[in-house]
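Taking the form predicted on its own, here's one chain by itself in structure tokens.
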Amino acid sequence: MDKLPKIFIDGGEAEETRAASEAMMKHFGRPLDGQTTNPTLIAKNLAARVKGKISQEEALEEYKRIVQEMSEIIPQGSISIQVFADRETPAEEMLMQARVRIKWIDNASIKFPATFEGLKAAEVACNEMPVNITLVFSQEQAAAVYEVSRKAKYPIFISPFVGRMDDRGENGMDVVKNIIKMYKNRDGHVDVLTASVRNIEHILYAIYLNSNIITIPYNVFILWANNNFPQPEVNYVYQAGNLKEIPFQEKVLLGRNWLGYDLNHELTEAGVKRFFDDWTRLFL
């Protein structure tokens, strides 16, 4: 292909992205573009280093200090950083995290879950800083998401989890195909993310459908990195073997009310639940 994506890192480890970059700077002439982090990555990293129950300002002033030395790896770069929340935390408290972890770099943007309290909250902090809309699983999801970031004034991402829909048995990649397709011929506000990476296979469709962005876990970079970075041949054909397709909804329209779109999507909820329960174990 002619043009490669923006490539990020996606981790809660700064060795990684410093690496990572590195090999990116050898090979393309070019850093990495930008990280992701989310809570499960971040209570990794933090569980493995610290001895027993940390309390929750501890837990904060530690991921702010993470993601402080991402950004001086790669200062340039976006660095996507999350808000936490279970089903019953509402857009307001979201949008109060959101601020404070904004002010924590230069280069920050904040992830909000596919949910109603998170896009309520995203429609508002889209005017106020960079959005990450994460957790997304669905062609609704993202039709929402375009809606309801029309107006916004910084750069919004969405992040389909494809890795997550392959476990499944359903080719999450659809997804991506699929926003893409919706999104064509628009304005091109929202740059579309594809995350949860599981494979080379993965990166190499993205790419094939000029998805903006990859984010890509430090070990498929690795194997990436070790083939020598391939990129997909024109007539290249993805190969989803046994995994169920995700036909493209005619009847998803853009230009309705954000409101009016399903949002409601069982990993999602399982998503938004699995980073809760992670980064909470770990406090006192």
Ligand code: G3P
Given for the second form:
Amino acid sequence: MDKLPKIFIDGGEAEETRAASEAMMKHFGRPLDGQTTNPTLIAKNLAARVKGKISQEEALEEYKRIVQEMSEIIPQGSISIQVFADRETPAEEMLMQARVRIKWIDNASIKFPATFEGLKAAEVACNEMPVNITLVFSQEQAAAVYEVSRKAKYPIFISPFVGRMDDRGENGMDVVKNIIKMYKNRDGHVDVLTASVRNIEHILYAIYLNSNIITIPYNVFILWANNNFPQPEVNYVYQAGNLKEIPFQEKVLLGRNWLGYDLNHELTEAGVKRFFDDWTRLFL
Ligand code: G3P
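Got the form predicted on its own; could you also share the form predicted together with SN-glycerol-3-phosphate?
Below is the entire complex, every chain and molecule, led by the chain shown above.
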């Protein structure tokens, strides 16, 4: 394989961004292509550095400071900043947050969850800023993302979370494979960003499948680097072990109104809750 996808780091710590970018430069002669963050990762960083609880305003200022630091390290890269939402948060509120966060740095993408309210917000936001739809676990959600952003004026990413599917015994990489198959030979306006990566095999298979982007947590990036950044052979076969196959759904066709797709997925619900809880746990 000679074409490496864009490589992002998934984290909440700018020093990891720096180290990964230097390692990329040394090995591939190019810096890191981007960074994804989320409330859990930023909260983890803050919890380690801030003694006791902080106010919501302080936490937000810290989030801004951290992404500004990341942006200075990879000014050419794309940095995903997430809106904070629970299941009650309306689209208008997410949009308001997005319009503030996009101004934090010049190279931001704003992450919205793959929920009804999240996509409603993204429908407007994609005409104003780069957008990353997060917590994606199904082909139907991916079809809705494609349709809701059809007229986007800025880049759109979709983030299937593979590790969280694997965690419950389903083959998360199948979701990536199915989305890429469904998007094939279309206008290419949505970039597939493989996320929730847990091991080198995820990286190899994502490269093999031509995922446009892979976001890698630093501990897995280090493993990959220490193994001299392996890439899949042309005859690469992903070993899914006992993970349950998620078959391609022929009946999920692009071309409908996005409201016609089923957005429900329990891992999306659980993910929204976890991000929100991890973030609010920081506060006074
Ligand atoms: O980019 C997605 C990622 O942050 C989620 O990863 O390991 O919490 O499933 P994980």
